[in-house]
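We begin with a single chain expressed as structure tokens, specifically the form predicted on its own.
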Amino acid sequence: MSEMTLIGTLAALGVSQAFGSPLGWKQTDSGLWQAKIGKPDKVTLLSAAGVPPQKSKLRELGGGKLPKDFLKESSGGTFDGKAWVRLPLEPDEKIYGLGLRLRGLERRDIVRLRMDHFGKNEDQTHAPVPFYVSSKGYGVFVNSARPLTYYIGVGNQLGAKQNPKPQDRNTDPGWDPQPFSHAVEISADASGLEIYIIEGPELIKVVQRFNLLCGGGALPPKQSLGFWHRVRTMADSQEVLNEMDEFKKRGFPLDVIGLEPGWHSKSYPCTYDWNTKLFPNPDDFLVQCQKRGVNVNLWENGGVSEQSSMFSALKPYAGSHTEWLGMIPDYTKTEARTIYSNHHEATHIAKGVSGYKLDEVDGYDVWLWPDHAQFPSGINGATMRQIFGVAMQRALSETFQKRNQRTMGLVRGTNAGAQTFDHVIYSDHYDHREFLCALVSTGLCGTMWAPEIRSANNSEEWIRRMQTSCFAHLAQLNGWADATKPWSYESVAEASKQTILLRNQLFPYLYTAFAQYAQEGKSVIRPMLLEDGGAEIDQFMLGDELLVAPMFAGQKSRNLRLPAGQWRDFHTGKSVGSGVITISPSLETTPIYVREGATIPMLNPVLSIGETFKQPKVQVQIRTYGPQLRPGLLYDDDGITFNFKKGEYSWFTIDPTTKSFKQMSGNYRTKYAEPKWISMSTK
């Protein structure tokens, strides 16, 4: 039978879209493509989230460019209940991406995405971000908040061009169980689709374009870059209070402190309402802490407790199904997060607290809801898990700007869209090859992720993961189990304290790259693929100018591969050349090395980073890696407020000839003091 009269029989069968059509691409903004198959659903992540692109940002980054034909060449379409698109692949091409992973960024396989805890199954994860970069240079993102299913080089259409030759498996020892195919298929139980080809040519654009298109990263408040502590579940006031009064007697730096599930009055189910016995002054308590100079930091979980005093007003918009027996608001609707929004704002942010650690949102199968569960806005069991965590981040997010306040905070299920919303992803997952491989992936899809330290075998192993987590997106020690300090382990416990005061050092330069995630879609950590196409997991970049090599318990010495161009020891300015290389740091170091001629700001050794900027006048000092010093950069604002989109901030080019700071944007008045030079390439 020929491909024609093939064809024909499928459409006397009423499957005359199983080959599928074209699809009608329009350029919505500069480098992005979109097309519709059928009728998309009305929800979808980034209605979810309700965050518009930042089109602005989105015109300076100016168009980009696409494999030739690849619109052309793509296809689309419906069929029993699901929809799909066909998008061209090349043999040598390569696919990164899909979510936070644990194991590496390429895939060519089928991968499932679904929002569930981590587990053997990596496609069942905290974040199942559908969008991909292809080492082509562009990038694919599905706009739906339905669980997704990719098919990359896997599944040959009857009749395709490009299908291989087939082979007689008897006969050929060279016989493929599995042919390669020349496409990337995706499906959904949908009746219709958005997707999004975002142009390249250069990967790191790819990946802004999608962080503008979502509405820009988060730029977080000042203090919540500093050190996080998570008290153990039961900690009443007085031992709060009293664990931070010994983070300042042992000279170990703190910003904010984490009150674990103890601090409901009921928990699992939450009621959102204090523990008076363990709490019976909050207010007071809450005084307390800010006399420290620490922000507090509430968990939670989104199941209900019919004990909550906010049951009655949320029990219109609960869902069919329970999570531990907690009754589950559909907060895709506006008014349920106006009463989870307004309980949260007068009963706790009014009175100083300052964010949330939202657990929980995720998975396993057997503690949430079922796909076929029901709520009140129409959106089945599986949709409202691919997107509670977004929609509970959302009414966080907007009770903080109502207040003109920003926030940080913690959550275990996110997805696109929710770049803007200053949630961390965390997880109770503990192995430290597994957790790095996870924060080197956010890079790509829009994520931030916090590898906690909770616990070690030995001090070798604690200090390795402090290393890793003081150079993430957020350093945070959880004690919620087995209450562990960062002096836990008493022979490392110096070099515990050293890490953390090193990456408060660099609140200046880590600044400056949560600014260019807010304002150009720039990921605050990015794999090596986004800065020469490397495929390492291992290493990372942090900002523009430096990288990460974290040691694992039982290395003595790693190998390491340095991008183009010459790089220094960040911590002695010694050269270190480029290339792989090999490296034997003490168990002290965390290993750091920075590009030839960079110049990077930093401040003095400091406890807090809150503060620290509660002073008229701040000193700062500027690290130079000579020879033929490039310009850095430095960006500031009032770091509390979300005046910086009225224009109150600057940005500032660090002048190593002249050694000043020229202010090149902005009108906000920098408290940082006329710099102290260091020349760390006379080391």
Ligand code: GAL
Second form
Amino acid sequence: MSEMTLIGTLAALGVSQAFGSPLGWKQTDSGLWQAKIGKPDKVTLLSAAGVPPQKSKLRELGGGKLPKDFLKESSGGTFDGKAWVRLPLEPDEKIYGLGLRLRGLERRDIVRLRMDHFGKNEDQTHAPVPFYVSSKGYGVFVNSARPLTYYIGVGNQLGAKQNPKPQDRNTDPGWDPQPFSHAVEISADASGLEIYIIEGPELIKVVQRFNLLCGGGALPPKQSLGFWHRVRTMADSQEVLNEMDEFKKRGFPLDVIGLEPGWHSKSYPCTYDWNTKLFPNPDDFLVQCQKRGVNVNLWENGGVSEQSSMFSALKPYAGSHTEWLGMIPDYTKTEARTIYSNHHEATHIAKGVSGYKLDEVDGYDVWLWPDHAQFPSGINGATMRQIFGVAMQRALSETFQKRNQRTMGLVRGTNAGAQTFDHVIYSDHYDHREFLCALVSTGLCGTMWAPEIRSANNSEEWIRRMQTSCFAHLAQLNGWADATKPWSYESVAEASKQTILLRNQLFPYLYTAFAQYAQEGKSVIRPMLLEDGGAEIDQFMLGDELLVAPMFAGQKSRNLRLPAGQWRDFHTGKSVGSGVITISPSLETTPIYVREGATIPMLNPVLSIGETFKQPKVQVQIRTYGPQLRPGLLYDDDGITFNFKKGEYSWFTIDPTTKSFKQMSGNYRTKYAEPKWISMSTK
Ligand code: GAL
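Would you mind giving the form predicted together with the ligand, to go alongside the form predicted on its own above?
What follows is the entire complex, opening with the chain shown before.
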């Protein structure tokens, strides 16, 4: 029976509308197909972020492929306040993604995508990104800011041609309570939906196309890739300065200091104005931080106190409900963002603040507004919940762009479209294994994640957590509650220092991986799924050449799987072979492996990335992991401004045969001096 005849037959049964109709697909860019169902919302994920797709990069990537008849077999419709779409699904097909995840990458049955704080159940996530990839080599992105529900292989439609034959439970012991539905059905409380199907078949390219559709990836300022330390709540300016000096005295790297609650004159709700009791002279405090070469990041959340100097200007844009009795401005409105932006620029950024930590924008149900809350742009509380963090990041991104200054910040709730805003997710949920899974899952959803270190039950846990933190997008110790320092656990203080120094050493390699993210949409942290289809959640690729397999407290050894080819131990250069291997690294060692033949650009050990790049020349060392060396990649730009968008960047090939850099594109004059070559391939 053809689809049209089926719909006709069902129409005769009086159920036509519920079963929808074929979708009108339109190719919007190479590799991207879009369809609209019903009347899609004006405020979507992409419109809330307001970042255009990188069309030329999408074109460069070219088109790919979809499974046969995929678009033809898709359908959708609207009915009784719901909009929905139905996409084909094979019985052996696996669906991965749908946001930042704690316990695995594969999604099955029913997934409710709703912004919330991690931990209560598997569905609640700080990044409910409506994007998934399929083992059949394609991706699906629903550009809707509504909470969405996914029915993956469940919910058989009446008369669907591939439905299994009904079984008789009375007589058939193999009766299946959940007959497979050959579909992913996605629905929302909305008058319509906009959906993109993304071509593969290589999953890394599906992810690249998705990120490029959202504007590309983040390219953080250089200094922000150094070590971050957050001081305890209610610390005053002198304590903060002393703490920075203590880092120097002890020889611990530090690039960014984070202030926690206490710096606002009032917080929860926040004033966004300095507390002059704790910070009697904020301007001078910021000058003192700059003198020490340390950037300052300020904590805040979204509820505006009546005592804030922004309050009356923002009042006309307030939503109907509050957070901790603070007014919630509708930052999807340009006017509200401008007020926020002007205040932040004049009061903090122009004086030297380098960025913000946007806290609690994910909520915990009882903290945020109800779903029926009303906002001036016409969106309800449920929709605002999905994009509140995005709108605040946008306000900051616009502020920093205007100043031609890059920022990197933290955010506790984000979504698709915010990739280029350079904000990294973190959480109060403090489970090391789950933190690692979240890190791995970022590669499938265009987000970044800081598996921050706060406290530990013992020194082993401390150093193992430190090792995970230092090979993530952002390396941070958050001492807000425990006032911990990297040297708090004496027996592993030196190991902590060496781990942070190694992160700093890897800066050129890491920055190059970020440039690939920004310009090609390639995730910095990549699940093995994107490398070779593996579903591991306790190991990941960091850029093109390195594989990281963190350890947990109590673990003396672990297995890890090396993808095809030969691999070497990053630290020793020793060959470790291929396939599944068992490792027993010492407490001081972060298990990192490198693809044989790689050239890895590194710095000498430095205490500050920011200070290093203020020097006229920067010494770089290139580790080679022969015998059969391949050329490597190195990216550079000024690391501070957006001038890279005007061509002021440089891509180099590291040529191991001539032992030199060859400039391939761009016109930035690098500070990297003649490299020192270190052969790691002797063993
Ligand atoms: C939490 C946040 C912590 C810290 C704390 C301060 O919500 O996740 O990182 O900032 O607030 O009160």
